[in-house]
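In the form predicted alone, a lone chain appears below as structure tokens.
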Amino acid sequence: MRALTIAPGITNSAAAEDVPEPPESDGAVLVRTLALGVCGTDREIVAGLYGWAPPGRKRLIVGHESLGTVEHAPANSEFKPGDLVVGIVRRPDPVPCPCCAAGEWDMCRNGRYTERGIKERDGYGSEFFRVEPEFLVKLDPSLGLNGVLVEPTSIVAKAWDHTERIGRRSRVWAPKTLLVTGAGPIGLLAAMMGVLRGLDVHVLDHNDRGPKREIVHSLGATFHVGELADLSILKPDILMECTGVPSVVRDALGRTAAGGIVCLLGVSAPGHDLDVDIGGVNRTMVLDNDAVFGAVNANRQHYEDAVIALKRADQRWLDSLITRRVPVEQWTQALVQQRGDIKVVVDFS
């Protein structure tokens, strides 16, 4: 079968190659592959930067963000052929550490989880793989190709849970305004599920090229284009942070209402220096009773809050947040990001 595959920490070692069927040690379910999503986790894998082989292996098999259709399935699952369906990307550490061992992998304390397609696991990037049970999420077929979306959907789930869960800190905690920094897929996927709660959502981005502004507006936002300082007006009862750009990041910090909430979704690269008050930070955000926190990863209950809110969405706004489809023998062009890109799919179907 053809599969996506990397060296990791080798620069341009990519491939569409030949590799054998999946072993059943991966888990009794297979599935056909329909589409995987690409993200910045991917092309800092490809570029070396990050990504662990299998024990015992040079090659990793790329991927996390899948769709599929169940080709086999036990028949004391809950899973049938035909079913639609997403692989979790996370798997506990073997000791465990007390959060994998309560079914919270993605809050791991000792850091020997596994990932599919990142971490010492082959990914879903291939024509068919094996699931456990237990990994894979049954998705409503009227989803169709949007599926793709539930993996990302998933961390912004947990984000929002983390959100609520600090948020009922105060007993009357209401947030009314949400602002989210960054307009890729996280981003708008954030502002999506703000605007589910009801909420007046605000997205700022730092350039206005592409679909961007348009798709904001039909999710009933507001987009803004420039810098954090030029939206001094605006403060948030909730701020998510989504490019993880030093300097964004730096400039949310003490950017909310009172009470306010910053949650950091993006990841930002070591080594910027820069010139922050840390003292005005620290006042504005003790003496307002402020809160920052960052989140990462998903687990099962964030997938099937992440399945529940696409379901709840316009189909049709979801389908202009995949802004481009690549066949699978040409799939390094997806890590190539073009103008108006949003979200890229490698597509197996």
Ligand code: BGC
Contents of the next structure:
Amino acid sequence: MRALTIAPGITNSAAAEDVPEPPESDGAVLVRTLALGVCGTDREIVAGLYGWAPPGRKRLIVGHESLGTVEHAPANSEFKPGDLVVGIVRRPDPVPCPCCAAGEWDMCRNGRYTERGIKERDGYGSEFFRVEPEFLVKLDPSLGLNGVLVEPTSIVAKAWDHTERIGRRSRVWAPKTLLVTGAGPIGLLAAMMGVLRGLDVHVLDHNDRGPKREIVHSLGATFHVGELADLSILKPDILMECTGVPSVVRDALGRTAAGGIVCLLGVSAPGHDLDVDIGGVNRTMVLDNDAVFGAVNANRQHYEDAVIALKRADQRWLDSLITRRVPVEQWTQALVQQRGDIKVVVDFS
Ligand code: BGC
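Rather than the form predicted alone that you just supplied, could I have the structure of the form predicted in complex with beta-D-glucopyranose?
Next comes the full complex, this chain leading.
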């Protein structure tokens, strides 16, 4: 079968190649891939900056934003042939740590977790993949291709879950305003979940070319272009930072209304020494009871939350996020960002 592979640590080693059928050891459910989303993590992996091959191997099958249909499932599982499904990315560490033992692998404490298509486990970027039933999520068939958005939405569902848990430190927490920095897929999906919660949603991006403004407007949210520092009149109750750009992260701290929550979702490259008045930031955050936290990955509950959120969303709006489909043999073109791209998917159908 054809698969999308790379050699971790080696720049531009990406290829489409023939590989053996997926081993039974990957799980009892056999899935036929329909589509695979690509994201910044895949770009980093292909650039040789991130990613780990399975033990004893040089190459990794990439892909963690899956969508497929069940080809074969054990009779005693909840799956049957034809079901539309998405695979969960992370697997618990082998110890396991208390979080992994409790099914909260997204909170792994010892870093020994593995991830399909990212860390020491083959991904979902092949014509077929196998997966354990407990790491597979069933979707309503009406989601169709938009089901490929479940994995990125699960990341955002976790961000919302944790934001709301932190918010409940005050018994009367009632947020009204959300500011999202970055109108990429994660930012737009975070904004969508804010709209579903009835919040006044604002999205800031540095780029006004392409469809982002229109996509934000059609969500019923407000689009802003420029720097966070120029948006000083807006004091959001919640700020979701989805760019990972160091200067945006710096400007996000202390930017909320009192009692505000800043959720950091973008993974940035280290090595940026920025000028920051950390005493001033600290003073604001302490005196205002502000909270800042980071969030990565998602556990099963977040995937289920994501499926519910995507079902509630306007399907035409979701369609507008998938801006480009690339055939398997040209999959590396999916990684080269083009003007107007939001979510690019590799089409296996
Ligand atoms: C994936 C997460 C993963 C993270 C770090 C993200 O792109 O969506 O599932 O935990 O990368 O590897």
